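One chain comes next, on its own, written as structure tokens: the form predicted on its own.
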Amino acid sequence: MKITPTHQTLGAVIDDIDLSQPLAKADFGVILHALGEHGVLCFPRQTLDAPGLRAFSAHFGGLQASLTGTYCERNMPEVMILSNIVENGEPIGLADAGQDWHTDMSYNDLIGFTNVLYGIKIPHRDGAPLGNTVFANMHAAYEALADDLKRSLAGMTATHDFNKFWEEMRTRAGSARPPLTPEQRAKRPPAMHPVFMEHPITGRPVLYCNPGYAIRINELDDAESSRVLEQLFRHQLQPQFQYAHRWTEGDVLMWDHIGTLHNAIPDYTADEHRLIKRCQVTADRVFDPAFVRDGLRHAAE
């Protein structure tokens, strides 16, 4: 494989390696070792088919299935479908995800690790691309914080709440996701974690505190924590620490939760078509430092 760091604050391009094909045991470690180091890796020119996607995704952790079980692959609600195509008047695809700033799977106790999405149909205006996936690199938010502000929240918790984000799409005009009954909010009830993390691969504090799912820092009253969680978000998505993925036909293109923040940018229209599919990795591994040792030290045989 080839890696190229694309220098801006997030980011490397990977080359060189086919998707689609059974993935070495050093391949997989030089893959998880850059996404620690770089937080967003992009494989450019992949053929995938859905079972390929799931297959590769699956090598980071156990995958997280839909919720809803609408817009998925047939029988894989491990492969969601990300579109704003409608066929025979129904959307095939989940058009409004992730379309503000936040970080998948905050809300369990079992936290997201990583996201793979496979560009399918990326539309385009005026020759280039639109859609862009816009992170933001939470090692360095945590760096440029305060010191007053480590110490203060140093050992505080964060509540991240799925219903937070997804009352957040459901309510932007056009979209078409209904509330959440009862019993699916009763699958994904609130989880706590702490707001200052240990990244499991590079051993680096985080800001793990994100404007789509956290809703108050537990350790204050509530005045004081809506003041600092705004606090917090104006910080972390500052334009030095942005860095914005132009996709291509064909793009692989996976991303480190625990370390970046992101947004999809909606700046195509009903009739300019979007079409991705998307894994959602849980952190049910990452965290074993086994896991991460056995993977480095494959990377370096």
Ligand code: SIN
Given for the second form:
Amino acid sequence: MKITPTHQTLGAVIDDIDLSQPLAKADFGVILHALGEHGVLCFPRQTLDAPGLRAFSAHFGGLQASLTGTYCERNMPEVMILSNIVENGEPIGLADAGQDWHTDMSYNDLIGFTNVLYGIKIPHRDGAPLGNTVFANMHAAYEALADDLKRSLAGMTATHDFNKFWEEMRTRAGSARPPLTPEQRAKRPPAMHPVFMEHPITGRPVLYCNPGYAIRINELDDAESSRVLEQLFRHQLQPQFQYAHRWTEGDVLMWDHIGTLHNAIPDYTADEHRLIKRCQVTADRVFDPAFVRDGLRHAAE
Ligand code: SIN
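If the structure you just shared is the form predicted on its own, then what does the corresponding form predicted together with succinic acid look like?
Full assembly next; the chain just shown is listed first.
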């Protein structure tokens, strides 16, 4: 494997590995380490079917299944389809997934660790790719926070609610999302997490709060919570923390949710087709020190 950092705030390209083949322990360890180090990894020129995407993703932890049971591969609710393509009058995928700043699965008690996306059809205009996925670096955002804010928020927690992002998407023109049913809401109740977390791979602190799902800082009164959340959201989205991935068909793009936020840019029209398959990997294993230690040890062998 060859790892080439982008030399921007996030990102590296990993060549000379075929992700459709069984993953050697040493390669797994190198990827795990690189994910902590660079936050966003692109594996170009891959050919992966849905079981292959699922198998590669499952090395990193348990996979979250589609909540609604729609927009996923047949008999594979862990492989979701993100697309604006309509066939026979029916959308084949979720057209507006992730189209604002957020961190996947911060709304669960068991948070997200990584997403693994496979780019099958990428829209282009005038020769340039559309539909970038943009990231923000939460190691850097934490480091750049004012010391008094680091001190005052240390030990505090935020509540994250799946319904916040869902409702925001629903209010957008042309949204096909129905409101969540009471049963669906019950399956995704709000969750609380520390505002600052030690990253399980880097061991460094990250700002774990995002505009998509964070609704409250629990230890503050309502007005103060709203004021501080707005301040954190403005801070974490400053341009110097951002990195944009420009898609090429065949890219497998993998990113660390604990140390980044992301935003899928909808700058293409209904006739400019985008098709991406996605697995969402939970953090059920990455907080186990033995999982990370063994991975990094194999990488060093
Ligand atoms: C996501 O939020 O997982 C979707 C990202 C994308 O489609 O670029």
